[in-house]
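What follows is a single chain, given as structure tokens, in the form predicted on its own.
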Amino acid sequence: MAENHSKTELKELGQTLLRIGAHLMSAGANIQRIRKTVERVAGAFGCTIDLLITNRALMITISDDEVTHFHSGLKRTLPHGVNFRVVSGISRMSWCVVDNNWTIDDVNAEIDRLIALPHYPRLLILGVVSLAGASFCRLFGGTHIDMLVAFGATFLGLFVRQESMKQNFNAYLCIFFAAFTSSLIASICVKFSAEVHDQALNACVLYLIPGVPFINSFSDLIHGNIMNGIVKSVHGLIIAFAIAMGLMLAMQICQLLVL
């Protein structure tokens, strides 16, 4: 790769690097992975970067090896979610840039392809997540009837969350609606059937646990990204609070909560 770039080339590369970082951030990657991936791609083009990553935006300054030109840019990130297919795809792409001397157009084309990949069918997601809830119920010592209740409660709760997200409700409200729906179904079964036990209620909201935010928070904190780690911790705690409120309200309605 050429080590001297025109100002236009640096601007184009800088925008591509910001695009890579923004998609990694919105797909659930931690700060360390984002920084390493962006630096790897920049290094393959013979450039050095200074990268600042916050929870809602990325700022970059890119220059060639002889610092004859430089470019600075900023890009806001999309709403955060979890898409490991995008994270792993961009990571593989960054190594292809190093090994196969990809051009900037190749990189942008690959990003477009990864973003356009179809999601799993909705029914498949509902079924697999519900099966996971039923499996956790079994691990907790639940019976086959408890597993069936956990499966149904998880299925309907996740369905409510998906529908409320389509209506553009606040993300934390969507989690509250889902937790309340799942908990209410399981609580009613526990209340009015002697064959359904607490294990079904315990397992029906586990699909909402914010595992990725907490793991990324810990990773960011131990790598010195204190501010990003704190932000993700607070995000995870708010999700946990929404789950607790939904669970408490459902149990209170069914008079299962002892205060």
The other form holds:
Amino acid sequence: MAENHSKTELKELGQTLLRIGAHLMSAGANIQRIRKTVERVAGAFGCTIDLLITNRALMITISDDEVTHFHSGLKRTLPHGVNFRVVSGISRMSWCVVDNNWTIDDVNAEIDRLIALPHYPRLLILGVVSLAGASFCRLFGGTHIDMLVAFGATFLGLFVRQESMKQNFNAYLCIFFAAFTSSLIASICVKFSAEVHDQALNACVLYLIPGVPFINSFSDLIHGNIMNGIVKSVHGLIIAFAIAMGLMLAMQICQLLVL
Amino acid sequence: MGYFFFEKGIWFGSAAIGFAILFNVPVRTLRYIFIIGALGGLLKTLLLWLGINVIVSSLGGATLAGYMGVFAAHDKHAPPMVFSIPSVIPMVPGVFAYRMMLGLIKLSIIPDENYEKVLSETISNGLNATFILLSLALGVAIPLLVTRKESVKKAK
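Since we've got the form predicted on its own here, give me the form predicted together with its partner chain too.
Now the full complex is given, and it begins with the chain already shown.
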């Protein structure tokens, strides 16, 4: 279809492609995936694109094959929050566009549907992530009591993080609050009970580790997207720093740091 | 030995599920993430038990997770990263990173006679943590680098 796109069609398609890219970026996809997905959708509509991807904004130039018209657009990405349901959904959608000849309206409707998909229930998230904290504690060789402490500390820490996210605090500050809460609870338990060991303390902040930024950073770097890789690893380092600050403050308060 | 070994698998799997839920993965992928997380973690534990360096063991575990992620991606029609990233996060070097942070905090305060001992321990822990993280990221990326495919799904 679509050998000769009108101006408005190109503009609409450009905006849709930017939407796809921006949502993928904030859901935690790597650069390679964003580029391939956007190019695949553009290809299905018979257009060629050039895409500039940075962490906070995307820029696109889209033209039809005869270059009778072209459209350029810039879009800021949304605040980052890892959401693999969106990544997976957009990836599936991009193949539907290729196989089933979707129109631009279909694509937009599907994106709206994917964004509106619910997260897991809050209590389930809290419970399962706390279970993960307890699992870490067990893997480090903690006893059952250590696991219980890690569970409680993770639960309350994650709760604090969710609440402070709702209050629109700075994202790194939210992580600091969470790390502080978790490690304070664990530190108090370690300090006042001989039954609780260090394992509880070092497992209780692990739910905050910047695994997705570091892994994505590496995959961007080896694909030659050096700038994006550096930006993501610095983002990961700031998160690690925020965790360290929270941990340090809590341990200072409980005087657990032997200096 | 055998009992504790398989018990570890369950904990690796549960930790993977925890991160999967935190990352909001589709429900249909959860079962695979548990299995991949458990097997990857068990391979790492097995390699460690055979006396292999912790960095190489992590690379082995992460590579297994990466490959299984690709197979699961075919079955469940989701990108491989959805499976492999939550699965390798339980292998993240939490203890090394924790000790490195403590060491850095100690180093930043007035030096005493233990300074050199703390310094060497901190460097060793920090390098271990860094290289394990790198090997996890490499392990996830290896299947896609080896097959040189841009997408695991074949175009019709």
